[in-house]
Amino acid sequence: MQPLLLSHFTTTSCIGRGLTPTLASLRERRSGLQPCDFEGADLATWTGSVAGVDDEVLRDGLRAYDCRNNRLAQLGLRQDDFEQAVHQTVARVGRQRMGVFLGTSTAGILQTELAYRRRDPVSGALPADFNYATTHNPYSVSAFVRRFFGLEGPAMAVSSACSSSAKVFASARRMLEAGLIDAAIVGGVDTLCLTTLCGFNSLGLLSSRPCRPFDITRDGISIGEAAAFILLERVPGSLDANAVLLRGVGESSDAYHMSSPHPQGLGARLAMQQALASAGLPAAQIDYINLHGTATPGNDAAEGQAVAALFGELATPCSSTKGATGHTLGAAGALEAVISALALQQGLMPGGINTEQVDTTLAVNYLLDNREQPVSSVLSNSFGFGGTNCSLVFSRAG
């Protein structure tokens, strides 16, 4: 593939709102999980909220679309002058040749959740303020954005669970590459709510401790929430050596099970392989691997044994970052795509947070500890219920 450009990005999670405080958690190792307080769920676990989003007022002309993960998607445009790097690019491209093209699991499901609790209780209908197109729909957030920029251009919701955000990269490049759009902004948001904390719960996924991912004693995920943007780019004249490229890209669907990966990884496998091929990259040129590493015993187990076959055991450095954030779902190939970008330009790989004991069984270079060097390209692992698969390479200009 033609490689595109990431011209501008940001990310808010627990760790931090913007690129800054997200780098310094990261170089410094803190996680942002904390045990669970999120109203109405009684769970023994621990979540990566991000501070004031309840408080975040969604600005005039936007109140329909009012809901937490919208508030969030606001929140999250206004780090890192993101908003000004899109008006400055909507100025120069048009705004019918600006694509908006974002992840999400559930969207603002808990708008739904809330409106419940507020049924007639006699006719059991749902309050008349409740506007599920707006604020619960998987497209709310994108619609939200694009009326946020005032764009005209397509615009689309990827809804295909933990690996939403990392798939609607390949959407943009096939609107960039059959030339019907001229900028994208791509991204996920998702935010806590009880569906999925009650919905991993029952499915026995959630740990009672911060997620341990790839360790030994490893029992399940820390459920986060993270809002994270980028603008996509065809490549220009002229590069910072600094600058990030979106050089790969790989799907593949397990058809395996509902929602356990292939037991020996092989749709993760070919996902991988197919962003190598089309990055025209061999194994051996990717300096690290932002693993998916959800910390449940099946899906690291099976990401392991992918990652080894492909690599070779204990061959390249990676790590899941997932020990800091928690596990942001739909919003995770996003975050995860920012963090490689990071990875590149600090030359940083960061270290597993919470993990202590490596499993053994599981052949891989996985880091304990930041490590320090020149990194010129990353493999960013999504992969979602279903067997939803997806795999990006990122590398340095020059």
Given for the second form:
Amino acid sequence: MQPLLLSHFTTTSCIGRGLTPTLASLRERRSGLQPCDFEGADLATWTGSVAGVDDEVLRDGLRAYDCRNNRLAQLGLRQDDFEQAVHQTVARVGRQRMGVFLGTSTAGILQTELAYRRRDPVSGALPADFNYATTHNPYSVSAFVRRFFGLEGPAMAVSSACSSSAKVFASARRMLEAGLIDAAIVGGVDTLCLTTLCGFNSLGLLSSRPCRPFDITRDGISIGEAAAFILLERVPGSLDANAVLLRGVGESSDAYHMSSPHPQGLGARLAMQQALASAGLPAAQIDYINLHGTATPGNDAAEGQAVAALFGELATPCSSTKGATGHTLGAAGALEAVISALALQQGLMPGGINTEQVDTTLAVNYLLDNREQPVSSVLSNSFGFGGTNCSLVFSRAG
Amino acid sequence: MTPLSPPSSAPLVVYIDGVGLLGPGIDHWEEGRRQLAGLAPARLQKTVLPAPAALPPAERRRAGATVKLALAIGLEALQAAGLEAAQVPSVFTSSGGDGLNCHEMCVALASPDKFISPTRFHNSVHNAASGYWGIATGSMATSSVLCAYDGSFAAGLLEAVAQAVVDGVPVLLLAYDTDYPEPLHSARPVPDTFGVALILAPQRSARSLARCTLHGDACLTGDPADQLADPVLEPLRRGIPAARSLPLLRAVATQQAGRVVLDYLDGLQLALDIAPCA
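So the form predicted on its own is up there; where is the form predicted together with its partner chain?
Entire complex below, previous chain first.
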């Protein structure tokens, strides 16, 4: 594939609003996970929530989109001058030539959960202030961002569970190569809600402690929330050495089970292989792998086998940053794309947090400490429910 | 600030090599083709979903309406195009998802114990139909799962056309919607279930029914979407987002060359040219 430039990016999660605090947390190996205190969820688990989401007031004219998910979206857009960068790009390419492709798993479904608690006791009707289209619907977050910037180009939401905001890079890549757009806002937004907290609880996949990816004692996920946005464009004539490029994309399906990965990680392996092939890079040239690494026994075992088979046992340094951020579900791909970009620009391979003793049956080179050294190429994995897989390769320009 | 005038881009050309269709009074594409071409009267009859025979028994029991619908239309389109699922990337697009499952889940979450069954939860993801598709067909090819509310069909069409042209492979597009029970129905009044599947191929084949051209920038237009004159089919087009595909299907059914305009996003429609391949 033709490489694409990540011309601007930002992320907001429980480890920080914007790039500076996010990087500081990674450097200082701080986790943002806390015991779950989400309203209505009486669960013995830990979550990665973003402070102040509910204090965010949506801009005038956009109040119909008011829900926790779009509040976090706006909070995220306002970090790192992302708003200004979008306006500058729009001024250059035109508002019809800018696409919006965002990933989310549950969008504003919390709004419907709350509305169901307020059903009319006699008729069962939902409250009159409930607006399905602008809150619950998966597209609501992309519609919100499109309106936030007054854009007139293509837009959609990708909702393929936990691969959602990795797969938006693939969609944007095809639209750019087809010549339909000149730039895209890609990313993901997902927020805490009872659907995911209670749903993963009934599957027995929530850890009662902060999640411990690839640890011998790992026993489940910690759910987090995040917003991450990236401006994606064709590569211009000259580039700063520190510029970050999307070099490769790989996508596959497990065709195995709705809620368990292929036991040998076959789908994961296909996605990684394709990402390397489309980047034109051998496995040996990947310096660091940001694993999907959810910390469930099954997911980590499948991914570990796939990575070892493709990169060699105990070879390429890798880690999961979900010990710091929690699993941000539909936003995880974009959040981890931004962490990968930081790794490339800062020469930082973030060591996994909470993990103490790596499961030796997973024959990968799992980093328990930060490693500071130049990083040229990173592979970032995102795999989801329904067996949907996406791997991305990012490289430093210089 | 005045935006720069956008650069022109090359036309995108794909061939429709197979169609799958299921909706109110329409059991398959041949039935729909005849209705759209005026050869048979459109019928007011509730959609009948076939059992998902392609799934193993355990999955078959868990499959909801979106899964049954997507399997029926997807397999019909593949068969018409003479393709095996294994190598064909898919684009799934739906304006919402399984409404009944969502309703049951929200009822449970509003109850004191908040217990939702594992099956409910795994059917709640927007990519449930895509996941079951992979299990039923054994296809490990990539599958995109999209939503653009009422413009979901056009969004899926753009994605599938871009993929077919850029990657040079036939792509299966599936657009589907199911009706919601009350009280959600009042907030999202989709009246019935409708699904359409298209095989979009980058090269013409002996099976090609029509050539479909998107003229780069000009495919996004402020022109109004085409309507249907038929008093049964036009309410269907307006009522179910996936049925916004009907003007395109009518052009294929009538074998007439011309421009088709489809509903897409607020204030923005998708225009394409259709030409018969016969």
